[in-house]
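There is one chain below, alone, in structure tokens, taken in the form predicted on its own.
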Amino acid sequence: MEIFRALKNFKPQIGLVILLTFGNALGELFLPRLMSLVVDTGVAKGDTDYILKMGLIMIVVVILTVLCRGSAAYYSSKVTMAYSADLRHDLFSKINQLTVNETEYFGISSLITRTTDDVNQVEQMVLMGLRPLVRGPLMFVGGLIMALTTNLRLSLVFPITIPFIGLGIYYVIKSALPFFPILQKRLDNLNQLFRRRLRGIRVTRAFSRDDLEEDIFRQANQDYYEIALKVNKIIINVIPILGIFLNVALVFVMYFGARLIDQNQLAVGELMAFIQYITQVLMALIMLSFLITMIPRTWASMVRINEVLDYPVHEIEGDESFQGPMEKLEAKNLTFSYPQAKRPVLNQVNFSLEKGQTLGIIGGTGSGKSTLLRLLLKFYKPTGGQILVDGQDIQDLKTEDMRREMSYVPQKNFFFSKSVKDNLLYSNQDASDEDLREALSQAEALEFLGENPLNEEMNRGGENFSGGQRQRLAIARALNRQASLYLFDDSFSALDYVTDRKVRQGLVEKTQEAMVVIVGQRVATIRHADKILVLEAGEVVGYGSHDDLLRESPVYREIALSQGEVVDHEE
């Protein structure tokens, strides 16, 4: 499993981890055995000085044991969370390589869960596997050795006691292994509940629809809640079973112990440690046995994780380095499909764009425009013909070489919970406050931030901004970026006309040697730019100057007729 690689990174300090827990092993094995020299040699004979003798030892004992245990949680710990810490990443690193789709493939709660519920779980596991599942099996065969070369006669108590408390272990793996995966995808259910509630409020309450959500989620959580009361029963169940073999067991070797002593056949001591030795070797199981019932949990998880690790990612990555500028954006026969989807979202597309000129998109709902700047983006990877970058085709070029060229404003605009001057230097770093102040101009941005419109708060996703406010936001993050090709995803929507031309006419004093590339839903919004391709469908069905549209292409001269103020509007 991909999973168990990065504990490789740690082999040193899990061999010094077994190394202290095996010290610590034996200062509890050895205890027992001092102890009974002490009680029937010391004691029983009234030899002092033996009794300080082995007092002494048993306290430089007790105390390496003490450091041994000290130790070896303190390096389990410091071990358990840098793995954790290294899986964490290592599938915050896979996810952030997963196109569109293979996000979605997964789930967006789905990821969630497994970056954070699955790794915690897995966390406890190696936390826990580390010392008591090392410990464990070497209390168990140690004090078995040291129980048997104590009185073989009362070791017949083994025999008896641990087929039952094996028996518990196997019907805690048995009953409770189906149920966890279910656990967990019901997990997932209930995170997706609580995003689409926070995402959706606005919508809930607008439709007073908040008691049919409540009624959803309750239904969830009470699935949940069964399906996790089935495992704990299982699981509280059988402990208490396993501890009543141990308290049957340490009778039994009382009783028979006893005798033994009438019959002069065992000293006192050697019971008192026989007892000692009966108690680590059925604890040591029991604790296994609770241990175990963490496994079929923990193993589900590390499915579920290495799922993510070892999906197979699409690779859209180029060899070929690119140093920019752009020069030409050429389309040739490109072609696109969804996953599974029936036709195809853009057929044999063609276009050119050279630098200093503007592309307009414009076309009906679904009729495959924003999937095209995506394509240019390298989001997806085309399933039929190709994109060119100055005659080089971008599926061979670098990813991050050809967005460095780039600057996009996505139709849903996203902001961080962070200062317009943060959100704005997500596009360049290096930008100067007179930089982002220009950018703010130019897009028409600083009439509504006040005073210190760098300093200006915004929620998360820009909530306590208007639609219009956010575009212009979105467009000032773009412009604070110099790039050579601009992509405008439907951005000046909710724009009125003269805000609308305003920004578009800053956009030419920033954009004059580069490309840009504009999806629009209004005629007015692209009329002037050099070329509009036309889309209806997938399908170009018109490509060319405003004017020549609406001579040559039917559909292109109903839009436009549909927004006839438009079309009519000098600008």
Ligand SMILES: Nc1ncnc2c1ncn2[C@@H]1O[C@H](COP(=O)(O)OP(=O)(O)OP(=O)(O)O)[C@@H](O)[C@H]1O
The other form holds:
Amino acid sequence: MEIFRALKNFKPQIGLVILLTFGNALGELFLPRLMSLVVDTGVAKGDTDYILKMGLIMIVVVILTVLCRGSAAYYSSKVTMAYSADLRHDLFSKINQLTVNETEYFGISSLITRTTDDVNQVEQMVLMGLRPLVRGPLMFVGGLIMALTTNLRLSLVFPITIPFIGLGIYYVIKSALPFFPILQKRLDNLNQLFRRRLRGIRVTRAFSRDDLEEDIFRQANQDYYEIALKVNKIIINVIPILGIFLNVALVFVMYFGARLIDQNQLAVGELMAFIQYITQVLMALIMLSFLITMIPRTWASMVRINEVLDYPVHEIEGDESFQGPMEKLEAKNLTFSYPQAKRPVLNQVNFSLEKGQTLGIIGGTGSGKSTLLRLLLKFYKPTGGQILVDGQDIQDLKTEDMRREMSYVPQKNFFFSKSVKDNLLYSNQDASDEDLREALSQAEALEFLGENPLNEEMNRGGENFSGGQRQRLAIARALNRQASLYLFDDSFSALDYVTDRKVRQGLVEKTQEAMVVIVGQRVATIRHADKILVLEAGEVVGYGSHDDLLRESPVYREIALSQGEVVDHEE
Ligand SMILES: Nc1ncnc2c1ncn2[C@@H]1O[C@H](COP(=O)(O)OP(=O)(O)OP(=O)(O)O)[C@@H](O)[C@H]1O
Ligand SMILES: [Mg+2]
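Please supply the coordinates for the form predicted together with this ligand, as a counterpart to the form predicted on its own shown previously.
To see the whole picture, the full complex is given below, headed by that same chain.
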């Protein structure tokens, strides 16, 4: 499993923890024996020298034991924390490699739970389990040997008690095990609902659906509560039962031990030692049983973490490096279906574009325009056909190299809660303040930004700006990068006609040497493009210049007519 790989990095430290725990267990096993010698040889015969000598040895053993125990604890927490940090890091970088599709497959909430709660679960297990896991078996076997060598007949108590304790452990594992994966799933669900509640707050409020949301959340919370309660009940019930077994065993030992002493077959010190050994052995068993109850729960978390770590990255990361600029872009019979979708979102799409040219894409909602841009960005892998850049299939190119040559304005804008400057620098870190101002000016964004445009804060991901203002900031961010392919996904829809035209003029200056793909709902936005692609339900129903399309494509003509774009404004 991928999840254990990170643990391998800590072999030496884990070895040290095992060694120290070994020393600790050894010390604890020998102390009762030393004590029995003090009682039976020293006290019984009144040999003060012997008592002092043994006392001194005991002090040394205690000091060594404590030292071993302390440093084992220290190193095991060190290892654990480093391990869980590694695990989080591995998860994070793996998630970064997933395609958008794959992220959707896991679900964002689930990915968050896996990186936080599941990692915590594993961390707790390693932290609490590493030492007991070594100590438990040692104390069990060691204690047994010591008890057997102390008194064979008293040791009969073990075969009588151990099966009962084993039964208790078996019961816990059998009854609690199936619940753990469900528990984590319900936690996922809770997180997801919480996210949805917060993100959808405006819609919820506007339609007065707070009660509904509250009910859904309450139900999910209740579901989680019930199953968590069930699991904990099972575990909690077993603790007192195991305690009873331990104490009954002790009573037996004392009763029969006293009789053996009466018959002169056992010394007082030996009985004292024996009582300590039986406690050690049974406690070790109980401790191990708790660890075992933790294992299934942790196992569920480990499987979830591992699912992400082991997930084969489908994104075709090409091997060939690509040095820009891009000079030619072609789509050949490009076809794409989202997973689980019945029909393709794009079907046999063809177009080609050269340096300095603009491609306009128009079509009804859901016709596949945004999907086409996402394919160009390699967010998804085409299900058929090819996208070629300078004659090379983009699946063969290194994704990072390719994306470095592109600049993108998504349909749904996203900003960080930082200053305008930091948000713009996201597309190009090396830009000077002067460059940034120019990009803002080209995107017509200076007019609403005030005296110090770069220092304006974008709060809560830019929600302190209007939709049209955010679009212009997103355009400025895209223009701030020197790319050879610019992609604008419906980036002008919220702009009024005048601003739309001005921004497109700014764009022309910046993108003269590049290729530009503009998705638009308005004919005015794309009519000046060198080529226009008309999409309808994923099919190309027109491809050519504005004038060609007016003549040849009934769909385009209808759109243009409905928008009053058949007469040329600029005449
Ligand atoms: N992540 C997704 N998973 C599954 N189906 C999707 C996904 N995104 C989009 N679709 C489907 O693909 C089709 C095309 O969507 P797309 O976003 O490309 O349309 P569009 O032309 O950009 O529409 P709009 O003009 O409304 O932005 C739609 O029918 C939509 O239901
Ligand atoms: Mg779209």
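C-alpha atoms forming the largest set that superposes within 1.5 Å between two forms make up the rigid core. Residue numbers count along the first chain shown, from 1. Nothing here was measured: the structure is a model prediction, and the numbers come from that model.
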- Look at residue 329 and decide if its Cα position differs by 2 Å or more between the two forms after superposing on the rigid core. no
- Message: If I superpose the two forms on their rigid core, does the C-alpha of residue 146 end up displaced by 2 Å or more between the two forms?
- Response: no
- Task: Classify residue 450 as shifted (yes) or not shifted (no) between the two forms, where shifted means its C-alpha moves by 2 Å or more with the rigid core superposed.
- Result: yes
